[in-house]
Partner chain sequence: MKSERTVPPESIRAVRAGHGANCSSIGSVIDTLFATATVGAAVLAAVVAALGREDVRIAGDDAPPAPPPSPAELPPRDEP
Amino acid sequence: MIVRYEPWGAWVKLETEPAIVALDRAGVRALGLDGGRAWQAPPRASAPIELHMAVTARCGAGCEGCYLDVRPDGVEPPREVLLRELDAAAAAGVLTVAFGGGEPTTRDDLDLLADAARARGVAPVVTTSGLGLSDARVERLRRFDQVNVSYDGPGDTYASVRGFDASEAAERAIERLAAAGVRVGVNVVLTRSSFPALEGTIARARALGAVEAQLLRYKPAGRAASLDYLARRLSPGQARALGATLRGLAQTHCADGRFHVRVDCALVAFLSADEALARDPAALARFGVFGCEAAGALAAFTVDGRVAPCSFATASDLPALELAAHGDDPTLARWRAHVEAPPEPCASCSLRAICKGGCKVVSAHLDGAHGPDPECPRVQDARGERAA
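Structure of the chain above on its own, please, the form predicted alone.
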């Protein structure tokens, strides 16, 4: 068991399970543990528990909405550099590192990086497109706690999100990884065209051997930060239907406990339109659903070795090797400030503590500043508008 004490209690992770559990002080004491000095120190911004690390900027897929605009000839940091970054992450108390890129499987030493993370007490996970998944790459991926394959749906649905149809390659990757004994999930990007096909996408992924689906909001970053974003993002009606959609998916696919559906933090603002959830925000917390954790429980290391609030955000000037100073960096502090004192309509929203003001990447793109998520149904109602 790995324990990281916080002023309010502790984060606890079992080495045999992928989940991280937050326990208050009473819960920690029930385990026979005590926070000691950590519980006596003044509260301050702690380092992230989850870190997204870009281990390469190489990728030949050419997805139209790539959030980093990576290229086939992108840079690839030497392993020695990444090992020092893992040292910094472990020293700061990070519990999970998600390797990304670019396409991480282009690295021949990916398994060694996974082993290095594990040796430092950090659980390694990774995301891949699944394209070109050779036997050697499957073997390297066996070293990870979980592998997520980017899969937005079969055929035309996949192509509508990425600009080309590589759904069969992604499906083969899911099936091969599951057959190799790898815990495999899928990352599903939600756009106006992929949302209607979501039920079929989840059913197909589960039939292929996936045990989890992570639903991701289409965000205006990288190549997606263009006018085309307005046509691809979820429609207002789709955003308002997210809560009911999640309940339907849970009833159909999660009742037996063998499959899980997760949402990324950027989607939580849409749940303000769901009356049942708005009345009982504690239910979301009980199921581990939280909004924007950027610069808080979540951070990212860019391929050039800087700390970013999240994978989609512009990096700060803080070097990755100085992650322990995360709480003092002014750029990261500005991201947290909106969470601590949001303006209306966030201030009076029942989901405020869970949602944390929505996605700041979206608000920066559409409004030019950190602020209430302009695609949040509650924000649109307050402004008397409906986004196209």
The other form holds:
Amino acid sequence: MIVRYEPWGAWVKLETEPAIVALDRAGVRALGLDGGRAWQAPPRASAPIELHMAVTARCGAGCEGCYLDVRPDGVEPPREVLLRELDAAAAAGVLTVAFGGGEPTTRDDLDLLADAARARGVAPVVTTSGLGLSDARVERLRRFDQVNVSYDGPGDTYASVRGFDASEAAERAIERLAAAGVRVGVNVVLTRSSFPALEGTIARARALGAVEAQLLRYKPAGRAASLDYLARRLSPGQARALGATLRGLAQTHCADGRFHVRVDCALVAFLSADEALARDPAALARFGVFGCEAAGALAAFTVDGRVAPCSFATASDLPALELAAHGDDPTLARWRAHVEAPPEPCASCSLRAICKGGCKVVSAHLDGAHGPDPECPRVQDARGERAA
Amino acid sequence: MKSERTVPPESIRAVRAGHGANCSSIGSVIDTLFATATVGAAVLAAVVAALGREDVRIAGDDAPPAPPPSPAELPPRDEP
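Now show the form predicted in complex with the partner chain, given that the preceding structure was the form predicted alone.
First the chain shown before, then all remaining chains and molecules of the complex.
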């Protein structure tokens, strides 16, 4: 296990179970450990436990809603640069690195980067479109703890999200990776058009060999930060139905414990509309559900080597190589400040400590500032904006 | 470091299950919230058992100094 001390105890990344555990101080002492400097020094902002690292800005897919606006001729940092960034991540105590891009499988040295992360005690995972997945690329992906393939649904559903239908290529990728013994999940972007097809999408992914589905909120960044965003995002009714939808997916697909459904940080705000979940925030906390952790438990390295609060947010001036100083950076501190003292209606929300105010990228896009997530059902109710 | 040890279940503040392989936003397993108490207890038991048997490495500020990069990590790479 890998232990990272925190003022309240420690994060522990297990190696024989796929889990990260938060232990209090008594639990850490039971491991025979003393808490090190984190228990003696004055508390400060902790470094991220998860890092999203753009290893290329190159991608030929051309998805309409690409959150980074990447291109086929995007830059690709040399491996030595990325190795130094991995050194910085390890020194800061990052536990998991998710390689992204661009399309990370365009790098011939992706397997070496995975090995380098692992050698530094950081678990490597990766996201791919699955397009153009050669045998050599499948082989490289075997070095990762998990590979997620972007798969928004079969046929027209996929096309409605990305602007072209490459669903068959994504399906082949899921199948081939699973056959090669790779733990494979799918990333499903939830839009107004993909949400009604979600049950079928999950069933199909599962049949192809995926062991997990990560549901992603559509966010207004990159090419998605356009007027089109308003037509593509989930409708208010769909957002309110998320809790019930998750309950149904869990009953249908997860009862035997071999398939899991994840929600991304930005979707947690929508759970405020689910009476049972909103009534029991302790349950969400116990299962480690994270809302907005931008500049908190999460950070991103941009392809030009700077630290961003998350992959969707504008980067700070902090160089990636100085990640250990993330607690002192003023831009990152501003993101955390909102979480620590949110205005109403977040301040009185039962899910406040989990949700952390919803997605700041959405609030910045729609309201022009960090603030309560304007698509959160509870925020809409407070603003008198309830819609069908 | 390896020894016989028992972490009390009440010391486990949170369990984040799975690997989470998305590169754009941080995700959390949610289906366990709707699972039966038996499933929840099994997850906790597996975690307690792993905490009792796995070797410990320290990360972050208190980690031992990192070794120099292996030559195998460095460019160039010739094969396609």
